[in-house]
Amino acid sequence: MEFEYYNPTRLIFAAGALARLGEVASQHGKRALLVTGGGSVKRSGVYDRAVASLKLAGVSTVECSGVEPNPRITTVRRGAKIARNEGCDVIIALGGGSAMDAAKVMAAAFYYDGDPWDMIFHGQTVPYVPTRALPIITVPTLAATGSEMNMGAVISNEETKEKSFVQAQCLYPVVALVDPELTMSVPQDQTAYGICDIITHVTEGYFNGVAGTPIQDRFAEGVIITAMEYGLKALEDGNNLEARAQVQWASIVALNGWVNAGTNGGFPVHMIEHTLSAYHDITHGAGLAVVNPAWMRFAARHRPEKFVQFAERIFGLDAKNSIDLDCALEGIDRFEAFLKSIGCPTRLSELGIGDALLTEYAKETVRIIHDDKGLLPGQPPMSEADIVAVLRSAL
């Protein structure tokens, strides 16, 4: 195993934190463009609050709104402009996965004379990477992508319906302004959701990852366990701050570069899951929470021992031998239960996906992302034909 770590990310977790935020804010920049969402955080008062606390400690503020669920190119284009325009010197994301997302391009492309969607990896010969963003501060009020804690970020193109991915080490926000409290007011379905992701992000280097991996096994674990034992508890009582507070925590973990660490996995069910959002704009969870289980059985069948791993220690199934793939199955499907019974969808149909493009799909999930051998990298490389089964598996 061999491997380098690396996160410059400050993060202060605590609930109550956001009244922190102008004392924070202030130490990076003195005119704050503040990127936000749909309205929810105007509607719980979040929004104000911040506000409030930039403006007491002389931090200016400049908001770009409206950041949509799956964040598109557009925005980001008008959020740099306006950053621009605005004399912007630190960037402030307040709302979800999106939000967070789209504040880092936009972060980047306030120094970029092209389009930041040169930034994005969609297949092309070589993409720009970016080296210089402004100062990014996030405050999650969603518990679901752990983008708060990383150097990534996601974007959509409503025009070509691509949707991809951009990694870079100036997109690590220089400080994630952790509440839990903020989280207390999303509803149950993007609770779930959240929860869904929160166990992707792990189960793709678990099971996608190398050999010899026992410690990073064990961090995997144990947030797919605690994000189901206190996610349960946070969709029975959405004021339950323990809870909320386990699962935000799981969260930044589980995509903060720690547990995978070492793994050097591929992310196959993400990059499935990307096209299928691109061309039907469905929300990232619920589409994972369909594409994980049937992956899943897929790959279990060319790697029963780590499905057995799974089955027996996070169901406390009792296999015959390593390579029992009844037992490796049974857990997958506990695991699509568990999905089921939070309130994901575990089908297209539920998503209203039919079968009339799967061929599609995968051609362009294997174009944005593929191996010297033209396959979609993961454990194992997948064809186009892999692809299409999988999808079919799961209408």
Ligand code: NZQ
Second form
Amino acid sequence: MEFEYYNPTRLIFAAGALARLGEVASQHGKRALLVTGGGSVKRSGVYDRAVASLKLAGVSTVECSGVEPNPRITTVRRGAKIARNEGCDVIIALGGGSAMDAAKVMAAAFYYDGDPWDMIFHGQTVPYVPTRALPIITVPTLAATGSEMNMGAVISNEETKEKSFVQAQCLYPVVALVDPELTMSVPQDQTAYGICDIITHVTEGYFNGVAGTPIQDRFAEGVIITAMEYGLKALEDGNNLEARAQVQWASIVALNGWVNAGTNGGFPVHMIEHTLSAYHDITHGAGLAVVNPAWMRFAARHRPEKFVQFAERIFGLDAKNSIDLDCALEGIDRFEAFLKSIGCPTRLSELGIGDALLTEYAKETVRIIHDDKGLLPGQPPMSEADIVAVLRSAL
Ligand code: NZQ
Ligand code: ZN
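What would you give as the form predicted together with the named molecule, now that the form predicted on its own is on the page?
Below, the chain from earlier opens the complete complex, with every other chain and molecule after it.
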């Protein structure tokens, strides 16, 4: 196990923390670009409260609204232009992962004269990795992506049907102002997709990482069990603040680098899902709910011991031995049943996806990210035929 860990984001986590937005933002700028989605923050009153807090602290605002789920590069270009024209010196994302990701790339695009699409890793030999960005403050309203405290962003290009990521140190938010109260208005379906996204962030490292990471395994299992237990409570009663808070915290820990530190694995389920989202504009967490169990059944045959551990520690199953494949597969069935029980799709058909383009999805996924043998990184590395087989099993 070898790693270096770095995360400079200041995390403020408290119910009611939104009231501190002005105080916090005024330490980083005087004129903020407020990046929002399709209107949920307006309907909930969160937007007005944010603006009032900023105004009180002497921070003026200009808005870039309308960031779509699976945020588009066109929206990033639009936001960066507003920030430049309006002389913004800080960017505040108020919304879900989509608003946060778009805001991050706008912050870097502010200083970049080329096209921000150059920053998104979409298979170009030398992507442009930004080194400078406006200070970013994230105020998440949905527990899912962990974008609030990491250096990643995922952006789609409608024209080229591509969806991919950028990772750069300048994209770490200076502050993540996390107020779990803001997630109480998230509808049931998005709450469930968020739970699936959180769990998948840690299962990627758990199953694809190097061997010999006992602490990371226990961290990951803690995130999974907590997201399942408190996720169910949040679904039962969306106003259960304690449940919302635990799920929000799980979402942060799952992808701020801590749980996966040293695992050094690929993210094959995410890479495949991003292709499906690029073609069909589906919700990220819903796509993961379909791909992850199908991928697990494929990978369990390669590495049964890790899946046996999952089955025993998450679902309390009793394995005959450390490579008991039946037990491993039973654990995956239980996981899929959990996803189904909270309202996630588990078949491609439920997402309106048929078998016509399976080969194309596979080719496209591997084109964007591959190892030196041309395989999708993971345990095991996947050929295009493997990806097609996994997707076919999820039809
Ligand atoms: O757009 P608005 O009106 O705000 O509504 C959103 C949207 O319709 C709604 N919503 C958000 N907060 C709400 C709310 N509705 C009611 N009350 C609230 N408090 O939920 C819908 C989905 O929002 P979105 O931001 O798209 O969801 P999510 O947070 O799941 O973000 C998904 C995006 O993040 C990317 C995904 O690929 C996808 O593009 N990811 C980003 C990652 C990262 N930066 O580290 C990692 C992830 O693996 C993921 O790929
Ligand atoms: Zn994800």
